[in-house]
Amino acid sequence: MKNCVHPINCIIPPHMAERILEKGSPVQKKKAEEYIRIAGQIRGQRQMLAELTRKVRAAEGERNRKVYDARNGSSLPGNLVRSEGDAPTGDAAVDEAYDGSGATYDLYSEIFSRNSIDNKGMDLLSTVHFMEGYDNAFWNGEQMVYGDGDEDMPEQERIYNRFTKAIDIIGHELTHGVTQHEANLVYRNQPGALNESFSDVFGSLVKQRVKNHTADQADWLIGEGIFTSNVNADGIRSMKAPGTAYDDPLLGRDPQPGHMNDYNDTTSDNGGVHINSGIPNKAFYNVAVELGGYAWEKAGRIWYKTLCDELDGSSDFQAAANSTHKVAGDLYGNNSTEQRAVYNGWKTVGIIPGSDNHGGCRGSIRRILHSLFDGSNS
């Protein structure tokens, strides 16, 4: 399987990579073998690009969508193909990367009030084709790129389709940049977590005002149609119900808890951010629910400002309850029925707002743990 190296970046999970490489067939193994190749072009790629540190900027308060095609090469940002204001150019990748950029523009931009990625005026760059058959999509710190899914595998063998065809995995990706410009998350452990579940959730934002659902409505699946009908999957994770968003011979079943009670200590995948991360999107689930309505209108405006205001780098699941608790009092007044959700949504995936455990006992000694054998925290 084609993997992206920088795991920040990249929607398919490392253990999905994984458990192809030991369950695969033949054919899928090999593509799994190709990764350190692959890997060490990105690398590269990526060092220069923070070398450069190139900043692109559009007008003050406008949309400026420029979409690339790599042409199944590795070069960035390829060809461009379609610009702000250009019509649909027919190629399926090109016209969703530049709708899905400009449906996380606008949530951005008209609910809070931000100015795209950079909250800037950034452009929001995208390279679909990337190389042939390559089953991930990333955020590279500069631009979004997509691969093609198996389009070089037979018919029989695939797993993944285009990534641009899903927008919550469009908005996924792009929050990693928002993010990385605002509390810039540390991708391990618990922050790394964090970090995933905030770009669930407004990916799934995303989704969920393109398609006007409603927080019931909504399907709260991340990753909707990626997998081929190959794969017993309805997604790449759920945030109304971790662990159930895929149970397949090949894949698996989706490792994700919803409750700390579960959470799973591990040294892979960067401590487990991908996995994790099922807690915290769990708990914008529950708040989001609770409050009702469109999620972006309350909930999402809570999570927004925590994530720009509140969090820093090596924040944790406690800091980030405590902080929305917090901020939904400053929005909407102590007590409240919006502060008393947020309440509830924590505490029903074992954590409480406002106290200093920080998961509690378990949690404690985690943190020891990992200060004492690997410098971070958890």
Contents of the next structure:
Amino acid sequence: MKNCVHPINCIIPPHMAERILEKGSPVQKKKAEEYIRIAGQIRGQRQMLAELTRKVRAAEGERNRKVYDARNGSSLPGNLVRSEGDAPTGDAAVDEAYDGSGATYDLYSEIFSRNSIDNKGMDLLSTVHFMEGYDNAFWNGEQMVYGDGDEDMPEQERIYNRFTKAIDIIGHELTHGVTQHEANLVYRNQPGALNESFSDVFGSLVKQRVKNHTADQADWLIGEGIFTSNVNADGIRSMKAPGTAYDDPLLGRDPQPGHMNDYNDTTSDNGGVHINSGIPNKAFYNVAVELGGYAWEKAGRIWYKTLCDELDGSSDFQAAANSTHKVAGDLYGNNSTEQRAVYNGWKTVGIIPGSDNHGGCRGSIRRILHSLFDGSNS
Amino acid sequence: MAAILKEQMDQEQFHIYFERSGGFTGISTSIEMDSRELAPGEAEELKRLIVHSGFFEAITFDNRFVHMPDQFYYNITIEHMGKKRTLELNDGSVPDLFRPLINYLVRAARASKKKH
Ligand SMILES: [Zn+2]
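To test you: the structure above is the form predicted on its own. What is the structure of the form predicted together with its partner chain?
What follows is the entire complex, opening with the chain shown before.
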């Protein structure tokens, strides 16, 4: 489009300009963007213009957050209440979802050079005020969804606050999206517990980075602030000391194991994905603390590369141990301080990297049983 | 199973077992309720919600999103007039008509925990 002064006379069709936007050099991109802008204005195609602007932003790695309000109903995404660049709304859940997804995007972008959830600039969509008395948050494959806790109960009986209150929960949900686009760990048994653990790991890193905490300063709690003062609970999970996050007559006791000897062979919760995640969580904590400094710099980098390049849908704890050990060697050298920390971190929870013992004899029997009977009750 | 009308529900007692599992917290909650042990107003309300949900008419649910991370799983069994039906649902498959019944059962489960 050399010296093309009048867009109507330009011969570049829009789809070609779009392609230049995606694949061209920075100078070409800028020219194509200008061409499309002018062409769009002349044709009056505002919608096309907005969509292309969004594509340009996504390609350049710009955040595009959208927060919706379900107004206590169940339809998703609900009503759009805050878009990228909008001022705070004054609704705590809306603003927390906006800020938390921004902080998560920033961790992935600035530390791991990742362009959003899909690494292609995907919009970050959140819905708050989902249902009534919905004490939960989830990832539905396309977006994050948050409930307000048990706000439908009398105040003195409430156990939960709104689920956006803990920034690591936001990082956790968004990471389910990242995992879906990378290793895509099956949400069942050990791969499912690993899926959960990666979400806890990066959720915690989002919080640690926002608070500027080193590994030894961090609390390593998941869901701190989610429980009301009516119950005896620090949070939902502790990566530092799995099994100690809560102990209360209403909630029961935190059931997470921190060692393979205590692996829970339940069928509930997809094979205990929120329970056995305590084991890889603790392994990550061990590695981060042994290495010291900011956990996202080395331990986080090893875990991120493992999630993206090494694991697949059926990877189990042993595969995660082996792969993080290999990645630490690739990144920092064999027998480096970093690789030794990874080895020690997993060994302490009962998994020896490279041993291929899949959690010892008990683990092998369990795996055979699972392979025989899985699927039959899914 | 044939449709059960409100009049029939009114005449007969019923028994419910409800469990909600999964979720971000992984903390499950459950309750068992029998119409004979409920206050008259409570039994009426529960009957109304069961009829509203179409529990005995609903045939199948789309549970494809069974592995949607952190969603809740619901298991509801109702015994009524010598018949028993169990439905397994999740947040991806719950029809809107079931939400009031599930909300009621979740609240009842919370209140019963409080008493113990
Ligand atoms: Zn999760």
